[in-house]
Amino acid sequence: MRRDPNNHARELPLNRREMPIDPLSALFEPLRQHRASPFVIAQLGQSLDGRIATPTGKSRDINGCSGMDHLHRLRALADVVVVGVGTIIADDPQLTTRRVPGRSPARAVIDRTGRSSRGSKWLRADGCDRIVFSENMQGWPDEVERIGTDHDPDIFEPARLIAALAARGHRIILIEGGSSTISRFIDARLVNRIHICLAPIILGSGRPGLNLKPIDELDEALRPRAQSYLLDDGNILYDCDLHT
């Protein structure tokens, strides 16, 4: 009920009552929204000095419960998530949505050489396609994909990743990690959005979010359109427009 100004209390008729607005909401419509296939997104988090990991890799409690949230509602609006060899030997992430309500992913890794441990919780047959792009083709489960050069031979290019990805159905790819993977997309001009998570942390020391192509001039740098929202805890979720 709100009070008009002479005093009276008044109800509002039903499309004009405040209703309570999901602050992330507008974060996620460039993925609900977009046509065009294919769609990338990359995400990373980071501490205030831009680090993912301490100089021994470890990295999981960086960004906290929220951060978590927010990677895993990501992962439930993608088709297809990418991530390279380094994080699953690091991490052993199960790349599902565990935290939120919606369907897991198909999984993809890059592991040319096959150094992935055939034990992988990636590989776990949950009912959700599984894509390895590697040269080795020894010990990978039945139900995996296996991509590699003898189908195409610069099959590890980021233009030919993501147009395999396209060709199997997945419109909306979400490159998750590691900073060399994501690195890798952004130099090759291929990620639309990426979804930048700074903690308040400082680490002072450790590996870098990411390590892209050398510049000489600041008029070379990249300056995308960018939204923020705070997030519960203090972490700042940057929404970067790679392609404006």
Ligand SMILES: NC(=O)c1ccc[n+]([C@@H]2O[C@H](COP(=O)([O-])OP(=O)(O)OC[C@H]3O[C@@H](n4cnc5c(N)ncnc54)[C@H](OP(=O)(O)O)[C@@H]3O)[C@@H](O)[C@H]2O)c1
The other form holds:
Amino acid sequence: MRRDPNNHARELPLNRREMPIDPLSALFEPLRQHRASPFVIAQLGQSLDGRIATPTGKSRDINGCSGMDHLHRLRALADVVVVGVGTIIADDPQLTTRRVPGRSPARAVIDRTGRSSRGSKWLRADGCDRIVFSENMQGWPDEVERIGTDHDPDIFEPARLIAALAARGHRIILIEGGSSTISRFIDARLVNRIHICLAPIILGSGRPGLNLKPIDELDEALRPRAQSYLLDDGNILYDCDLHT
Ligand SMILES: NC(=O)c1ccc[n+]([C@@H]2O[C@H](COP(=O)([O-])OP(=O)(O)OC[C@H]3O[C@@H](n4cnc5c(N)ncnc54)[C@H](OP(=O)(O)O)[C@@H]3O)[C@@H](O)[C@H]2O)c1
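The form predicted on its own done, now the form predicted together with this ligand:
Let us now look at the entire complex, which starts with that chain.
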């Protein structure tokens, strides 16, 4: 990974042996140094035309190996990874850290009506905590914690979801997708940072990366302070600070 030469950031810092410091350390420093508690980070891997999946929900290879490695690094740094039920149904992800060294985070899925399969991979018992936000009591494995409106009538408000995770000791919260779930947390102004990995691929149709509340004027748009990094496979990773 290297910095984008078109980026007007300062030159790579040098350490005492005059070797460039790995730019990855700059990218992940906010996660290590965060003062906000909890710290919420979202990620999207998308095409040049801003799509995160085809119309049939296929998203896995948009960003190639470097994008997948990056996602697994984020999982390794997070205390808990959160996805919406749409992603569970489309991808059946394991939500574990496998491509890089590091521990796997706890896993939380938002499935209000309980429409996903009870055989989904994220439910596998592997020692990681598993939480489902759902009103449906039926069929979840015993050791999966179910949180519903019987705990908190407003539990599906994004701020209440974050508070419930923070109350369980999760300080770094990764919202992994999909677009509807991430958009709800951004609209609620709860996301500290978003990593958007832009791949040199044009889908031309499919699911948009974000679907936020409509705006009329450009000055209402989010203009996060951003840093960009060149990854392998021609990906450009934007690290956007949404709280400045
Ligand atoms: N490229 C990438 O980086 C990436 C990452 C992840 C996923 N994806 C792709 O994204 C697609 C899925 O995205 P999606 O937007 O359709 O679905 P999604 O965001 O995965 O799930 C959305 C659903 O989750 C539930 N949900 C989320 N937040 C909620 C809240 N605060 N309160 C209540 N329910 C909430 C709702 O379910 P109900 O409708 O049942 O209430 C909502 O319809 C898939 O094709 C997947 O492959 C791409």
